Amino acid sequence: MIRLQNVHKSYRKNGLVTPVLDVPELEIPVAQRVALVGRSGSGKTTLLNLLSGLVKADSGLVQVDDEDLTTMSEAACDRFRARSVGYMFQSFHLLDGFTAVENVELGASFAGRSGPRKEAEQLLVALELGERLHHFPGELSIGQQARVALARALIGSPKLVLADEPTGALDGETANTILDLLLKKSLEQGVTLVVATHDLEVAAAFDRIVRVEDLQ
């Protein structure tokens, strides 16, 4: 269950103070498939950043799993994400020297699992990326490189899967193949999945939309 409860998040900047998100209430049951939708700027990666503790919100309640992750300390949020969430990043951040098996492996070793280049090998070879597991991000098309991100979201089997714009970059017919294929993974997975997105035809696949402006 993720639950957030009056959180504030404001960026300081040459003594200036801009807010940015206030969420008075937010609930996500497990499993729930759930699209962020918002004007830019409206928040929704803060959101996301808030919900996988690579941000802490100034004041309020951000809870996954029972877990308070305003008021861990940064080692425990840096566990906490580790044991628990996996983030496809909008641009992916793909390690240019590494290949994509072993981009999808650190993901695995990031948690401190030992040993995980065969559930890296299996899932990119049930991403149509079986005779890619060696080639370099730089000789992948940005579809297959889409997907080895997806992957190391996913290997470990996280709890909490976070995607921000995860088609932004994607021709139409590589963003539906990459959508169904996160859709269809954390449902097999049985993970909760949040993902934001601007484009209302990619929210509508959800379980449900949660408009960023109207928590507000």
Second form
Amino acid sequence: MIRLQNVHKSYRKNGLVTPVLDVPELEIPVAQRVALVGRSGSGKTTLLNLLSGLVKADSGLVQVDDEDLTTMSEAACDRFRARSVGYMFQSFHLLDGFTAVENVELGASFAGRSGPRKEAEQLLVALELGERLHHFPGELSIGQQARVALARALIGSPKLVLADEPTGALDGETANTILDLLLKKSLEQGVTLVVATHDLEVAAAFDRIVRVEDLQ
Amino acid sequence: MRLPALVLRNLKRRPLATALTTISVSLGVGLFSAVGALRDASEQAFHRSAGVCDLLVGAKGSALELTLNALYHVGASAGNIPYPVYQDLRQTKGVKWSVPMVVGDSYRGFRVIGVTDDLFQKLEVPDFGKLRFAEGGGFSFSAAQLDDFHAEVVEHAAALAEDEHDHDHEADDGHDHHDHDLADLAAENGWFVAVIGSKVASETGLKLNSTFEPAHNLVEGGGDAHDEAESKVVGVLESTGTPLDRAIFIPAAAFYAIEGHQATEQSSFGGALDPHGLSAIMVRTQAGYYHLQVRSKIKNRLDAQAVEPVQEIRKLFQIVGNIDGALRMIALMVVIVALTGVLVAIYNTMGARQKEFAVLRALGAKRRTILGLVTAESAAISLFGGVLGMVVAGVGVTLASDQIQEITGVAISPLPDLQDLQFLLAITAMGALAGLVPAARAYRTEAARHLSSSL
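Starting from the form predicted alone, produce the coordinates for the form predicted in complex with its partner chain.
What follows is the whole complex; the chain from before opens it.
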């Protein structure tokens, strides 16, 4: 269960304080697949970062499975992210010098578990990339890169998968394939899925749509 | 994927920068290590060679020159000491043994040294022991036999002087006549034999039962061969790693019997040009008081001096040490410049790697993991550079050791020692320290900012 209460976040730059997000109340049950929609700058990415513990709220409560991220130390947040969160970025951010399987393996490297290589291979095989395990990102199509990024987010069976515009860089057909895979795999693994998107058609495929502007 | 794998993969991603910075570190480390290794190994090896005797008795003059000439075969002999010095020494209380040496001939650049068989029976090389034979054995020629033969030499010289007087300075005929008498005597006694050092054997091809003709002079190809003194190799010494490996030992009688080694009317008996004298004497004394007493006794003579080879070599290395220190300072500066290069090279990649660090942070990497990653990359370059430098130094020392052995006979090991390993650790630590600068920048990476900037 994800619970946010009276969360406020603003950024400071050159002494100027810019409020970016206010969430009086938001609850997401376990295994629910949620689409966060809203215009650019509405705070979708900030909300994802708050849920991953990458940034801290100025005030309020951010709770994931009874763990209060607002009171956690940075190191504890890192540990939480390594063990409990999978992250998929818009442009995937695969690391150039690492093969597909190594990129996926990286997703579980900081959780302190052994044997992520085998799981990484299994995930990629399940995503029909068995032939591309040892290919570098530059040798993969954009759709294949998206699958690798998806596998990296799913490795280690995280409780929560966050994705920021996962289909934003893809053409229609590939976007649909990736979206289907994302929804299917999260359902199979029973993870809570929170995806930020500006595309209402994409959002329509989720269990629930949350309009960020409406939260405030 | 563990941190070491991440570090190696990141280094592989930038092959040119990694190779160049590694090479720059290796040059500095190699220079530093080679200078140190050469100094330490040569000092150790020189001390070992100097330790074959406690005292070296030779002509008055430079003590270092005497040591280098007598023990390392460097330079020309400073002159001779009268033969009775050797006889007196053997009677002196506190002298355990003494080995006389007469030099002046060579074979293909290797010094031919006239000695007694005490060399094979009594001399001990530190960390090696008594001389051992790879093939054959030593020749038999005792101090008493040398005394007898020397008496013959002196007698022949007296006869020569008489001949000179009788034949109104028709020296040449008389000279040859007496030389051949001695040569015949040496031949009759079977003294035209030789024991050769291991390096002589390997470089000249001489082996057991080979024969050779010593040539006058100490430089390669510098003199006429003595065909009347054709000598047979009866023994090949095992390698000792000292100048003994580069020497050819013959009975001192054979040396005196060789044509041109006897007195002429120009000879100055009893002085430094005495043809019946000795080039030097290696002496082993009893420890403590007796050593000082023997030394003092020689010191009081006007025609000879006694030097302590180990002390002379120590002094030599004190002088060399200043140059060595300066060289090591230069090498250290090169290492520091190279490590600064590593720092700059890694720092310059930081801007482009912010996203990479942000991704790693988003995947759960702690800030200190990022700090460790960058620091370890710098340390790894330093370690690789250090290892490469040690290899380069090893090759350099091997090449230089051939040259040093060529000149002095001292064999130097190119293998790294504990000090080298400590230096390698220090270089790696310095590399890690240099890496802290870019690592600090990586540490401060705000993941959320760098991830969202692309969204």
